[in-house]
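A single chain comes next, written as structure tokens; it is the form predicted on its own.
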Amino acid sequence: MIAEILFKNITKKYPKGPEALKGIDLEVGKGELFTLLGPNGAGKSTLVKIATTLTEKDSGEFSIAGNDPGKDFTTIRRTIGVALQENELDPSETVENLLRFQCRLFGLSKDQAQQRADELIRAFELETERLKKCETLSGGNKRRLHCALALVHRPGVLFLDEPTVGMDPEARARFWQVITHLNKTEGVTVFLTTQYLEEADKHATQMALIMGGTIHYRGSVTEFKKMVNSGEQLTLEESYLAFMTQSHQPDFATN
């Protein structure tokens, strides 16, 4: 497996806060659409958020494709797209204007903005939208315009954190069709959370565990699944549910 996201011993301890991080050694391989699975306070957030070089790590190190975000953080950055759930939108701004923005923020020309911001309003069905001010948005579309930003640079590495919130099941479907699409077409690697396990049963074939700041499972969907329950095939939900069970750990949450 060649790693294109990659942890080793990465810490990390808020100020008068809690060990967020103790000691991630977590490589995800390139063409991966990988789900980090987690109870809330477990440090998922923390970890992309340092992936993503938005959150130093107190120690440790990481690559992006190779690269190290002390020394090529301008490549990292072109490198990577990245959609959080805190991500703010300019509010007076229509959709159209805010990705053709972005587009020319990372040097398209502007003809070039305008195709692409074209084809990303398309795949992501907001051509309802696109005269709209994004305070006018729902959350839903919110959302979709936030996954839509993220893919402006055509991205190989692609952070998606809880990305369907909001989103009606029609959206979703739409939204997983352009993602899988990405991943399987043009090997694009994804790093996702979400608070929908059927989701990541669907679509993930790689995840990993992370608790109290550390994990405890990385692997295939499918052998968690088999490792729970004996060999028996549940859902990803049932299969968490009672691993959590097991580890007096309490009910699903992914923040």
The other form holds:
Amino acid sequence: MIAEILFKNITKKYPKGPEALKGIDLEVGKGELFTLLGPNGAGKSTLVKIATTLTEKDSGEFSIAGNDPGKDFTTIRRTIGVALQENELDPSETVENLLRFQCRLFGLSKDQAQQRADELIRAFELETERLKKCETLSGGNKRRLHCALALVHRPGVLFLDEPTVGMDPEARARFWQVITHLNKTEGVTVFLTTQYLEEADKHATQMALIMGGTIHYRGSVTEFKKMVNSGEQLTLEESYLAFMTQSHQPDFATN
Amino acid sequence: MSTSRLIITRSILKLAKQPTAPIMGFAMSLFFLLVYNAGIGGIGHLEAFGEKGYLAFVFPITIISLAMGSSAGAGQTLNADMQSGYFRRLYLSPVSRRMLVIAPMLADTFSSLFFTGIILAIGALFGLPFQFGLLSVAGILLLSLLWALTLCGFSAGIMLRTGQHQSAAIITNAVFPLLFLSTTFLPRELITSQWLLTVSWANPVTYVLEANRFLLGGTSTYEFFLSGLLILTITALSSTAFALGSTKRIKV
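Show the form predicted together with the partner chain, please, the one above being the form predicted on its own.
Zooming out: every chain and molecule, the one shown earlier first.
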């Protein structure tokens, strides 16, 4: 496996806070649709923030597509697309203008920016919202635009942190259609964190489970289910809950 | 167009599209100018105010309060992006982090300079004297540019370090009392309190006011002008360095 995202012994402690990451070793292969699961406060968002250059690690090594963000954050930012939990929209701009501007920031010419904005407006079904200001959009449409903005520069790696929160079922289905298409046809690596485990179950092939700042499982989704359920046909959500219950047993920590 | 130019142009256009804060700051400064001049302008006949009267004496405070009440004091452009969360989207683009801070600072400074120009024109209509003609105008614009940059830089730096857009107000709140601990309304000769006199000598705002007075009515000295210019140059450079240094500690 060629590691597209590589974390080696990553640690992070917040000032006056807990040790969020305690030596994370994790590899995500090129073209994988990978999901990172774990309870609230497990360290998922911290790891995503480090990967997307929003937070600095305390120690360890980290690279994306072979690039070290500490040395060349510009290359990393051209390589990754990021859609985090909170919407990051300029409320006074129209959908079309915001997409065009984002394209220009990534070096596209005016014509290329218009073309790419049109493509994304079509892909995320924002045609009727094109000329509306972001502040007037519904929650679901804001979310769609937020995700579309992450894709303007055709990134090779996508970080999606709870991407479908606030979307209606139809918008979620459309969103996943776009993402899986990118993953399968263009080989885009997807790093997903979500609380909607049915989405992870349906779309992700590889996963890791993080708890208390350490990785407790890394492998395929299918293997995880087998490992937890010993042959029973359970969903990822059921398997995850079973794993969490086991992990709270007194002998779990010593095994 | 380079990404730096894109970001600077955007910051200026944003401010032009949403000019409420700078206009409010301008209106407040104009209001103070009219009220001070109409209400206590009569004391300008006292010898200590010089030949040019109270308007030339009190005018510098309107320039200082203009930057405080307008976009510069609030770091408005950066503030709006942080409030909406859009700053993080910009931060995740390949644009240099320094440019993300410099662009809104420049926009706020330009805005402050623009309104200073207008208020100078209004002052001229009211008979405001300019001791050295156009050189005085240029000098006042330079002083107000440095003052606006000082406020913008510290406001931006604090916002970036705390991650709280509300913290921009810390700077204006800190500077506001200094206006009243200075020679804002009366010349040193008419201040009777010894402690206030002592404090006013140590207060940098005094030198900025006196520098402006030198250029307007000539009621102050060249040495005060140089001191004011030097102080503002140091504070503007320090605040810019503080803001740029904050890019390493941005909380997004």
